[in-house]
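This document starts with one chain, in the form predicted alone, laid out as structure tokens.
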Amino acid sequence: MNLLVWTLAVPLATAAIGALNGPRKFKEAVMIGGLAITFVLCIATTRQFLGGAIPAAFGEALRVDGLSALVVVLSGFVGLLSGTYAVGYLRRNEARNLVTPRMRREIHGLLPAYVFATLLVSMTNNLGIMWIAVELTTLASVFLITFHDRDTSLEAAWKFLVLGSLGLGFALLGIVLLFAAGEEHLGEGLSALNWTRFMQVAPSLHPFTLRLGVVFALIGYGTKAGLAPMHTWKPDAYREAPSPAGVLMAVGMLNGALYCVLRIHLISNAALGPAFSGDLLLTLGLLSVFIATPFILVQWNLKRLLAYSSIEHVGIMAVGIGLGGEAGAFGALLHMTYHSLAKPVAFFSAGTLAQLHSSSNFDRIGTGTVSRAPIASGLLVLATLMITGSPPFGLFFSEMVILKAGFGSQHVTATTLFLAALIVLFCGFVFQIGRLVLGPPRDPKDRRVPKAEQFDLSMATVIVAAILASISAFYLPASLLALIHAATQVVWGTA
């Protein structure tokens, strides 16, 4: 079978076989496994690409370039560490009585399914299959944000659902749109979906018509990315969600909404030029960071508070891209790497400490962490000045791309305005998480201590997240850094 097949059935099979009854060892093992394979057959697909094929299958309705193999090899690594991270995190609430047979069915099967539709989402060529992977996250994500069956759990599922599909509606109206567009010109059958033939026809595409399909379909892709003003889903998801699910949705999801959100930037640059969706995106991305900023200093949730520092990193990205020029391009994407490395950390640590205080509220958990879990709160701490660009980790180094790439375009009072957002994120943040793990330690009569902090599986995947992400600051093997080059080069037009 073709490789880009093994690829995608590989994470299927994993998710079928952890849908049936079955030893919990072995389910375990299953998933692990299976997640571990998926991640070595992205790695093999971006090395073919990377050795100057062009991975295909199915007459091209599977195809990988730059920016594919860089969102599948992400995928494949944050699947990989969910999966892992969810096998002592099922065991610990297990030694608690809150999981069932049927809850630990529920994870083995829809974990390995999320990282499959985040893959299709990357590897297809085909706008429709692309848009039908987005809707296979949707469903997944309802059913994991339900997990823990609290009527908080339902209303977060439920407003997710409402507004997700909101999305998914307007992006296949987008598609339907673009389609009109260029009916003359696309042809028949399902490869006149394919964003390839679309790029082909670019300049014959019907101006108006593709202007309203730009904009239906960024809106409904941003949706799903958390783009503001269509992000007040993620907050209540987040909270709500166990966290191997909730570092999908942080990363597999917003990476995959973001390549959807490109592939129809790069369809209206090349029919209508950079300035109409490079504009709108610029406004995006500045509406995000904006509106993340007064709700980060007030915020009274800690997976809440990660959500909107995810709305923060979306919007960052998303002004990467709206600045245009290859640098703003390449900031974007080197940010995407280095969120996709950092965010998983600081929602594993934040995690270890939710449950072992049994909630993710500030008032329940209590200051002074690092007295009671010193290495979740270390390893939290950590995360803190990765996700919010301390040097010398690497988001600072993509900021700093960015926001060059700013100020030496013609949107210089925007990114003035946008280097002064981040400045308050970072002081909001920082004291945030500060006073959580550095405050006074709570009274020592309050009767909710929690168990001691045990080094268990999903630590240890933490800590070996923590390592990867500190080494990435100083050193990203060459094919990483590539496959970067390589995306930046069809972001910016000249692959």
Second form
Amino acid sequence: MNLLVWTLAVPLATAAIGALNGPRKFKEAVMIGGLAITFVLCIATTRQFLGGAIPAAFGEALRVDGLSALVVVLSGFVGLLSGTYAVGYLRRNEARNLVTPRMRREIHGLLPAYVFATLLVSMTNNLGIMWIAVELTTLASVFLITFHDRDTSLEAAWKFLVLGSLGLGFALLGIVLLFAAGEEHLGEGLSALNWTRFMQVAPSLHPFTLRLGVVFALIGYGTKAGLAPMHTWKPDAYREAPSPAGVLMAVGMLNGALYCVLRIHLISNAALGPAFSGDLLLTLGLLSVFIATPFILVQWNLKRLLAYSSIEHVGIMAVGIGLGGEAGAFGALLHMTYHSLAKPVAFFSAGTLAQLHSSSNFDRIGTGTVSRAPIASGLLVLATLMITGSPPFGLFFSEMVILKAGFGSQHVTATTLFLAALIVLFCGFVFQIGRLVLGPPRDPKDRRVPKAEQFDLSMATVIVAAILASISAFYLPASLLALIHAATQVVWGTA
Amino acid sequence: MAISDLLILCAAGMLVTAYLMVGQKALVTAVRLYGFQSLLLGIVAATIAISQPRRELFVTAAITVALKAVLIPWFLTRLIDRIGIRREIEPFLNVPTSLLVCLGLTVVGYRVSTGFQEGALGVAHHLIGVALSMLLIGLFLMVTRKKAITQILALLTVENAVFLVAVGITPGMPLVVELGIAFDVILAVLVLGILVHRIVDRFESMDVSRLSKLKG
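Hand over the structure of the form predicted in complex with its partner chain; the form predicted alone is what we had up.
Starting with the chain above, the whole complex follows.
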């Protein structure tokens, strides 16, 4: 059987087994094992691509080019991290008798299903199947958001589902309009919706229909990516979802949705020139960065803080793509890679603190966490430095590449504002985390004693993730760098 | 009656159901209106299938009628019976104002539709005009209504609008994709239904304007 089919079948099978009741040890082994095999298969797929082939299956319904390969390997990586952390997460909660069989089924079934859907998004060449896969990630996330079954989680899930479905309705209309713009040129059957087919016939697409389609599709997928002003579901959903699921949303879904945005952008580039969708993405990206700024400064909840940081980062990537040129594209994809490495560390260390204090609100956690949970606090500080783009970490370099591209383009004013917002964001984020971690320790008479930090599977996962992310600042494996360059070629070479 | 007249009549009927939904407070009636709207969509698809002739559109028509005119309305009616909340409360905008706003939205929808190329039957302009108007009315319903069921119906109206564009001006979406989308829609309605249940259990109301704790 084809390698791509295996890569999709393994997480799907893992999800199917995980959704059943079974002995705990067996389910844990299945999830970690399944996701590990998935990651290995993702690497094998990218190896095959780097070896010069374009892996494909089902008559090019599945097709992996440079851009797909990059997103695939990142999804596989984050999936494995998230699965391993989730096992430890459930064990921790089990020690406090907080785990019901429903929760176990949901985590073990939905996390691998989510990984399957994000892999399908990035592997398929067909815009219709891509849409279906994005919708699947949405439906899978709903039950992960309502995981804790609180009033607020129902609210978050409802907002997420309504806004997400609306966004996907827009994206579907966009795809229908793109298809209509092709008139008779696209041919018939499943392959008529292939992205490669669109790129072939791009010059003969009907311009008005195409424009309208591109706008709808970008807004639709932009909603899923969390670009402002369609970002409002994100803080709620991130706060309510358990940390392992939050990571999948913050990295897997973000990369997947941005990947869809890129594909649409490339069709628009080929047919209408880079200015049309590029300017739209630049505007949405800048807006996201500006909107995130005040909310980070006044934030009252640790996970919502991470959500606004994620809105900022997707904004930065959109700015990179919107600025265009080889440097902009390279910067955005480098940013995506480093963000995928750094975000899990931030999420998992924040999640550990939240779990120890049974809440992610700043006032419930209390200041001075370093004295109560030194390892998690240390990792959170490290993650903060990474995701705020401090040197020497990777996001600093990718932001520099994007800024350089910006100052070299005609958008100098926009880039200056962008730089100013980044500086304020940096200060705000460091201030919030600094106060949380290093502030005066809690009143010893406070009766809500948090659980003591323990070295367990979750903690080991965070430490491994932190080590990998730190190493990546100084050394990116040659094959990963080659992959980023190949992805840049897809974005830039076809522009 | 010419084929194109029939198409325009059905499309106009769909727009009328959207307007009636805006003016309607009884939830069961709104659900029935949605079912009728989907039936008209099915007739549009079947008519194009006969006149063009495009066989695969018969499948679209069949799916549309079975799923959206029968199954989803049945599910939503049962949901309303179970939770026992039958009427929409006073919306954020009263009905006459809402209808006037929708009139404006229709003008916008029709204005945009003039930019499209005419399809084979020369009715694409009308179909797209209706579809874009319905899309905007769906969005309007979404932001002004408070009941969870009405919000689901608004989403479904948007979805019907998208399908009207799909059958009206494209040469037919690939069947696999269409089946996948249909499957996703039914799944989404089920998930929404489950959420409504949980919200009603928890808040003893399905007034989504009460879901307002999360801010900042």
